[in-house]
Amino acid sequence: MIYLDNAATSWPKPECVIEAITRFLHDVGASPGRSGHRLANEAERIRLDAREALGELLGVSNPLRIVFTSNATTALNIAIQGLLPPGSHVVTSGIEHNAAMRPLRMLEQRGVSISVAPCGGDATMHASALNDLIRPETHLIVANHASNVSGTLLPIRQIGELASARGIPLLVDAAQTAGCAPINLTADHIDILAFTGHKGLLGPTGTGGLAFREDFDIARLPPLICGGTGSRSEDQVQPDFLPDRYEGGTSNILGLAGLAASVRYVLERGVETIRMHEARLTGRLIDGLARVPRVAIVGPCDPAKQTGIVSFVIDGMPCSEAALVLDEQFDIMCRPGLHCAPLAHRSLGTLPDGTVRLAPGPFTTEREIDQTISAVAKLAEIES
C-alpha cells in the first residue's frame, strides 16, 4: 500500500508515538491537574513535556503559552469568535479552509464584515493584497499558512510584519505546516497560531491547540469553553491565566502523551530535514505528472512555494472515480473532491468538481512516488 493522504492525517506514526501511548495506558492512566498523587503528577509532567516540545518547535519560550484543544478547528474557533465582536471587520485570504471560513461566516450573520484577499490562479498571494483591505475597524487578520488543496505557501512573515505595523492581531492556521515547515512566532510576527497534532506533527488525532506570542495580551480573548481546570476550584469563574483560561474540562492526556513523543521525534529529525525530503518528493511528483497526457496539475508547481501536496485533475474523468481506481487497482491512498476548502478551489478554478490530492509525508519513498506516477499514467489512458 502507498499512503499519500498525509495532508488529511499523517501515517504511519513514529514507533515512539505508539510506545508513549501504550506506556501511558499501562503505567499512568490518571488525569493531569486533578489530583495530587504520583500518577496525576506524572500525567501533568507528560502534558508539560508536550507544551515544552511545541514551544521549542514554534519559537515560544514560555511553554504555558501553548494551549491544548481537541483539534485546529476548535483552536481557530476560540480565536475567531473571541476576537471579532459585532461591528468589527476581518481580513482573510482566498485559500482558507472551512475550519476558519465557517466560523467567520457564522459571525458575518451576527454583524462582522469579511474581506477576502484575492489569490492568483495558483493560489499565491502577496501581503499587499491583505493590506489593501484593512479598515479602521479591522480587528483581525486570518491567514492559512499553506493551502490544503494545492500546498501553496502564503508569505506569512511579510503578512506578520504588515499586521504588526498596523497594530492588528494575526491568526495563522498552521494545520498544514506545523512540523513540516519552519515556524517561529516571534520572527514571523504571528500573534496566535492554531495547530493540529495529527498531520505534520505526526501525533494522534484529537490533539491540537493554540500558541500565543509572548506579547499578545490574552485579556483581549475571552474563553470559548469554561469548566473545571483543577486550579482555583473555589471560584465559579474561569481562571484568567494561561493555559487554564482556555483548557476547561479534562485533557486528552492519552493523545498528548503521543503528541509529546511525536513532536520530540520531529525535533530530533529536524523540520528542515523533513521539509527537504518532502520537497524532493514533491518535485519528483510534479515532474512526473507533468509529462502525463490529460493530467493538469493545480498550484505553483514549485516545491519551494508549496508544501508536500500535489493536486491534479484528469481531463474527462471525475476526481472521485480517479481516486477510487487508484485505491482499488493500484493500492494508492489519496483524497478527491473539495477537501473542505471551497474558497481555495474557487481561487484555483477547480469548483465544483475539485481535484485528486496526493500528499507524501516523511516516510514516503522515491520508489512509491515513481509507482504513483506510473499508476496515474495508466489511469489517464482510460477512455473518458
Given for the second form:
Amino acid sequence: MIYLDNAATSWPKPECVIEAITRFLHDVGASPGRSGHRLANEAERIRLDAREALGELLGVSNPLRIVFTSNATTALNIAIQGLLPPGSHVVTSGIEHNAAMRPLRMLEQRGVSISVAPCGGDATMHASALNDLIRPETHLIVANHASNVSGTLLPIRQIGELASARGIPLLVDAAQTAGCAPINLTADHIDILAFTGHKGLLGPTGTGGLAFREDFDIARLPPLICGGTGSRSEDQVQPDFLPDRYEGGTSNILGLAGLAASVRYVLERGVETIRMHEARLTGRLIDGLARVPRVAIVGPCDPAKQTGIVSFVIDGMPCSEAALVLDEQFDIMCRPGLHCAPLAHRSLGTLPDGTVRLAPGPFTTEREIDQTISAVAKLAEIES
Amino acid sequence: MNTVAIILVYSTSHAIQAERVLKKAGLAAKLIPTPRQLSSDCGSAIRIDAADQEASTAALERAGVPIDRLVAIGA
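Could the form predicted together with the partner chain be given as well, to go with the form predicted alone?
Next comes the full complex, this chain leading.
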C-alpha cells in the first residue's frame, strides 16, 4: 500500500511513538497536574518533555509558553475568538483553511469585519497584499503558513516583519508546516502559532496547541475554555498564568506521550532533512505528473515554494472517482475534494470540483512516487 | 538552623519544570506533595536543602520559572 495522505494525517508513525504510548499505558497511566503522587509527577514530566521538544522546534525558550489543546482548530479558536471583539477588524489570506475561516465568519456575525488578501492563481501571495488591507481598527493578522490544498507556502517571515512593524499581533496556522518546514517564532516575528500534533509532527491525533512568543502578553487573550487545572483549586476563577490559563480539563496525556516522542524524533532527524526529503519527492511527483496527458497540477509546481503536497485534476474525471480507483485498483491512499478549504480552492480556481491531493511524508520512497505516477498515467488513459 | 526549604509554585507544570531546572543546575531537589499548612494552591512543591535557597531561586529566575513562595522549615 502507498500512503499519500500525510497532509490529512501522517502515517506511519515512528516506532518510538508507538513505544512511548505503550510505555505510558503500561507504566504511568496517571493524569498530570493532579494528585502529586509519583505516577502523576511522571505524567507531568512527560508533558514537560513534549513542551520542551516543541519549544526547541519552534524557537520558544520557555517550555511553559507551549499550551496543549486537542487540535489546531481548538488552538485557532482560542486565539481568534479571544483577540477579536465586536467592531474590530482582521486581515487574512486567500489560502485559509476552515479551521480559521469558520471562527472568523462566526465572529463576522457578531460585528467583526474581515479582509481577505487576494492570492495568485497558484495561491502564492506577497506580504504587501496584507499590508494594503490594514486599518486603524485591525486587531489581528491571521495567516496560514501553507495551503493544505496546493502546499503553497506564504512568506511568513515577511508577514511577521510587517505585522511587527505595524504593531498588530500575528497568528499563524502551522497545521501543514510544523515539523516539515523551519519555523522560529522569534526570527519570524510570530506572536501566536497554532500547531497540530498528528501531521508533520508525526504524533497521534487529538494533540495540538498554541505556542506564544516570549513577549506576547497573554493578559490580552482570555481563555475560551475554563475548568479544572489542578492549580489554585480554592479559586473559582481560571488561573491567569501559562499553561493553565488555556488548559482547563483533563489533558490528553496519552497523546502527549506520543507527541513528546514524535517531536524528539523530528528534532533528531532534522526539520531541514525532512523538508529536503519531501521537496525531492514533491519535485519528482510534479515532473512525472506534468508529463501525463489530461492531468493539470494546481499550485506553484516548485518544491521550493510549497510543502509536500501535489494537487491535480484529470480532465473529464471527477476527483472522487479518481481517488476511488487509486485506492481500489492501485492501493494508493489520497484525498479528493475540497479539503475543508473552499477559500483556497477559490484562489486556485478549482471550485466547485476540487482536486486530487497527493501528500508524501517522511517515510515515502522515490519508488512509491514512481509507482504513483504510473498509476495516474494509467488512470488518465483508462478514462479517456 | 534550617535544614530544608520548600519552594511553592503555582502549578505542577511549574513544579516539574523547577525540579528539572534545579537538577540541571546540580542542586538537590525533591518533588513533594505541598504541605497543607503552607498552601492549597498546587498539589506539588519542591523541597531543597536550606543551604541552596539562594542558588535555587537564582536558577529558577534565570529559567523564568515563577515562584509563589519560599518557606524555610526549622530543624
